[in-house]
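Given as structure tokens, the chain that follows is alone and in the form predicted on its own.
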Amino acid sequence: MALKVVLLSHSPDPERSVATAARNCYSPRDVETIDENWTPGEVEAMVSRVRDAGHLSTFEHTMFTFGVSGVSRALTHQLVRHRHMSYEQKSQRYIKVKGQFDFITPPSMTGRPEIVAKYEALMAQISEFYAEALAAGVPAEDARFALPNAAETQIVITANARALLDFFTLRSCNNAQWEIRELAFAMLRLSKRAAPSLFVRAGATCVRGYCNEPNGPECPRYVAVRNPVAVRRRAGLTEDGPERANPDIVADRQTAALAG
């Protein structure tokens, strides 16, 4: 089976959500008001000025919940280290399988035919064990031992928006593993569609104009960010964020000023 992501929920009105956690800090309106006369515009300029600046705890306030299907366990192993989510998987405890197991064939083995017969014979042949182990009486949470990371999964993942930052910028890097890396860009574009003021920028960090990878000049993508300094200088960035305009103009006093 091919890798399946669905956007099960997510907050409602995500970015108005970061924009009201915002101006919390920055406006004098009581929490009875602080969520009140927002236009479009504003909300846009709240985001912006808030992303920008790096105070990324407001986009703490929004939840998305994805349902992920068509992945291995080896995936899922890496996935459960990003431990600002929170998982929920198919249990191989409770849930039997009958027949042939459902496995991942990753891509370098497809064009090795001779690899990929003794591949399927092996998929086979613990299948086969695992059958006769529950015939035998072992329970499934025992049997599940002879599964391998081949074994197709599937999972829900919820997440606020700060941590997905955090996934995308790890695993849509081209140093991540194939396929948690699909499993991030196909999050990403859903993040996308669903609150696009919130993850216009999301993605590796050579996305926003530099690599913090090692073996950076080695990456096809490297060529447009061969010279990060210049990059980040026209992006208008410094390792502290946004350059100011004036720098006797702290942060806080220009989101104040977007507050209301």
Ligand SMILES: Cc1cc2nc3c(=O)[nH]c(=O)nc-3n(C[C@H](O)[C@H](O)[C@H](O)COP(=O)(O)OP(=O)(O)OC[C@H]3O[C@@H](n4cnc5c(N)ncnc54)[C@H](O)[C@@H]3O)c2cc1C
Contents of the next structure:
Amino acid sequence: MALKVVLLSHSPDPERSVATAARNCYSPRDVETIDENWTPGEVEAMVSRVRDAGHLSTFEHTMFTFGVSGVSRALTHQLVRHRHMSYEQKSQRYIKVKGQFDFITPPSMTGRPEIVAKYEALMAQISEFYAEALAAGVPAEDARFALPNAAETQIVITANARALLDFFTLRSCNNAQWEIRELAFAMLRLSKRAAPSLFVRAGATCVRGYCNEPNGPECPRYVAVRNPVAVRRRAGLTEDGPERANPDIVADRQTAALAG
Ligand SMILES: Cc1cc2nc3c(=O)[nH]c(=O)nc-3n(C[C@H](O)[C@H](O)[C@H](O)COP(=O)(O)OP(=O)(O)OC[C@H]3O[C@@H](n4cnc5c(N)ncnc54)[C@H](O)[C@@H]3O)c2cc1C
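Please supply the corresponding structure for the form predicted together with this ligand (the preceding block corresponds to the form predicted on its own).
Every component of the complex follows; first up is the chain already shown.
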């Protein structure tokens, strides 16, 4: 199954929730009235103000819940390192796999028929062992020890907008692993549609004009940003050296995701 990401729910008016939290800091209004009489323009102006000032605790007052399927356990293992998001993952203890378990095949394998054939044979062998272990009385919580990182899974993610911004910074970067990057792009697209002004500058740091990655110069987006001198020096580039031409930039996935 291919990656599927749906926005299951979000705070009723995410941008207004942020603006209202911010208004509490800057307005003499009583708490009963801080959420009253917003115009769309005022909400936009307040969101821009706190966003540009880096007053991002205001972004924590709005929540988004995503349903994700068609991803590997290799992905979810990385995902759950993001400690400010909440997760519920399909259990390998309570759900016994029947027949061949579903698994993800990385694109780097799909173009190599011999590798794919061996990979699929290995998955079939693991599946056979798993079924044999269950049949012998091994509980599912132990039979699953044989299941690989490739095993397909399903996960629900809930996060506030600030945690999402952090996640997008790290995982939509071209330096992130391909599968979690695809997930980040999909979540970014959905988030931007739901709350454009919260996520207008969301994405890898290059969206905001800099790159801290040591191997940044290898990235097709690197030429599109003004880079810190230290990174350029480390990469053996002069501070004012010519930038490489980048005809692929318009087709770049990051750019496409940011366009919504
Ligand atoms: C390209 C890439 C490669 C990676 N490679 C590896 C790897 O090889 N091995 C590996 O183990 N991990 C790896 N990671 C995972 C990485 O180390 C982080 O665990 C993950 O990116 C989550 O980042 P975070 O801790 O900043 O995020 P979060 O947990 O979402 O935290 C967000 C921010 O909150 C603050 N924060 C959260 N918890 C604490 C705390 N306890 N104390 C102080 N401040 C806190 C920090 O400012 C943090 O940046 C990799 C990540 C990326 C993007």
